[in-house]
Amino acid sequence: MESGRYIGIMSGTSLDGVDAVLVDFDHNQRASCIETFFSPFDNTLRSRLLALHHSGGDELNKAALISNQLSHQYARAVAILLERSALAPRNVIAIGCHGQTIRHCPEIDKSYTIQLVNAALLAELTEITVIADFRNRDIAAGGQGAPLVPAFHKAMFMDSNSRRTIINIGGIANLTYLDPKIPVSGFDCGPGNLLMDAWCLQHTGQSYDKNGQWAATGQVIPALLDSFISADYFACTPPKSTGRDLFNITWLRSHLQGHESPEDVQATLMQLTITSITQSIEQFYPATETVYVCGGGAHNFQMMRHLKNALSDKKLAVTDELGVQADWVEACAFAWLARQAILKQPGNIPSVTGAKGERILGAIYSA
């Protein structure tokens, strides 16, 4: 397997901005990251991205508008990686750039996925080989499309003599099981932090509870997140994902009976995060030894503690123990798809996807 550095873009369901980072993959594919670099979204681009979640007038053209903006503030952050890294654009092999979600509807009678991202244009303005639209490929062989980072969590985190869980804590959570003994599977469970995000916007002005402080002054409400988890979706088993297409404000207000004090259903919001993935676990995969979490909820304080308190049973760390930082996992699995597309290696997992097989995932525009 040949070893180089490669770029990972990715830009999430929880709509912050744009994580990039730029990875070295040695002869075993052991990845070691170089440099990395956030760049904000502002918010009148977060609005557009939002108000693309749904219909509405002059959409391909906003759509067609937005993916150019987006290619420019990804190029940007490579420029930012060669610079900081003294590298050029020959240096790097490729990038991997997942895009901008804005609908997943991997449902039998819909199975499309939209990601946002102008990969011809990126690859003029960086001069690199980018590797764009992962997704479709899974979801044309049958399988969902998502979530993709289980291949890359098998790849850097399997261990021959453990059990463990993964957990992406991002807009949505996520699940991946790594047991050497049997195939590898995992699944979104259900919101991670965009519901709580957008409800503290709403009434806090803030775009985040920063470590839970704002929850952790509520109370949960016992009634509501029973509504919450009866949602069809925590009862489908998996292979499944999902997205803002579902989890979103109009769903949680759905739920609401408009009497409810906004830091109670704060602090509802963060029990269904915390339920919907310990349920997850002790259905589906209660042999994990150690659960390993990932992505913007592990600096949420009041978050870890409780799941800690849930999973008594088993250890509970972060990412960083096996050797990627927890906020750029995300970023350095499409870093890792983008090799596998160079390669010609499979990207996908069918046992995760649901798709009839192993599959090269990625559209490629060489540079």
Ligand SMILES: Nc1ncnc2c1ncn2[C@@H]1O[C@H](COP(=O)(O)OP(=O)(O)OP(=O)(O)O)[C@@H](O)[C@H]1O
Given for the second form:
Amino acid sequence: MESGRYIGIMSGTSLDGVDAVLVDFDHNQRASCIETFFSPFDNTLRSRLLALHHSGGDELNKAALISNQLSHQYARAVAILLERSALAPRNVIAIGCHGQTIRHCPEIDKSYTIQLVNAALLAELTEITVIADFRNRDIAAGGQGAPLVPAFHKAMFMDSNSRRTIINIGGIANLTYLDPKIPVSGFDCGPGNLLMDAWCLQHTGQSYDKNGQWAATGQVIPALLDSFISADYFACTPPKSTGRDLFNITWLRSHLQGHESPEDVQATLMQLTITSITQSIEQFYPATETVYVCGGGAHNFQMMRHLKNALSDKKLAVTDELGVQADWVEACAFAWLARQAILKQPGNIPSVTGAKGERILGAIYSA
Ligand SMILES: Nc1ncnc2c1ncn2[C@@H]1O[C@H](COP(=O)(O)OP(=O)(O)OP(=O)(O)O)[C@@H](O)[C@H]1O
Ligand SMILES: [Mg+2]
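Next up, the form predicted in complex with this ligand in place of the form predicted on its own?
The next block holds the full complex; its first chain is the one shown before.
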């Protein structure tokens, strides 16, 4: 396997901003993260992206213009990575850019997914080959197109002597089970941070509940938690994937009576994330020895504390202990997926997405 540097760019369902990483892969595909950069979305961009999650007037024009705007923001992040590492565009083999999801509808026979990015513009601006549109090939092969990160988790975190579950707590929470004796599996288990973020913004004006401090002032409402967890999505067996199309503020309001205190709702939303994760592990991966968390949710001190208690017989850790910092796993995954595309290697895992076979993912926009 060839060695070389790749850039991964991820902007996820939380709509918090752009994670960009410069990664060096050696011949054994060991990854060293050379440089990282986070570029936050401003409130205007965030609300325009949120609006594009629903049908609305002039949406094609708006989506095209936002794709261009995002590509400029992605290109600035690339420029900063190069500047900080004193590298030139020719020193990077390719950029793997996920783009910004505005729709994800993995329904049988009418499945589609849309990630906004003008990859041609990004290649032009950076003078680096760009790989984008990673999800559609898996969908065309009958898969969900998500989650895609389990293949990277397998490449980086599989251990011949242990059974590990990796949980990414981003906007949505997804998990991957790594047991050397059986095929890798994984799925989106439900909301990660996105409902907590939306509720927090509405009631406190803050875009997220730092360290879960606000949630800690409330009490879980058992009937509300039961109502959330009785939603069909949680009972569906994998393969399954989801997004803001299902878990959004309208979904949340449909479960409320109207008299709940905001901090109790926040505590219950945090518990929903914890319960959906722990139930998924108990049901599908009970042999897990250690659960490794990545994504922004790993910083939510209160949530991690409750998760640790809920997983009583298993160890809880963060992926930093496996050599990839929790904040950068997803972006590193897209650097790795770009490498897979360049090397003409598959990027999906059919036992995860439900695709009828392994596929090379992504479209190549040459420098
Ligand atoms: N200190 C913190 N306390 C509580 N929550 C935090 C903290 N830091 C980050 N977060 C949460 O993490 C979120 C960002 O996580 P992340 O970037 O992993 O999600 P994402 O953009 O949806 O990514 P992806 O789709 O790649 O998983 C924030 O919106 C916030 O909810
Ligand atoms: Mg993010």
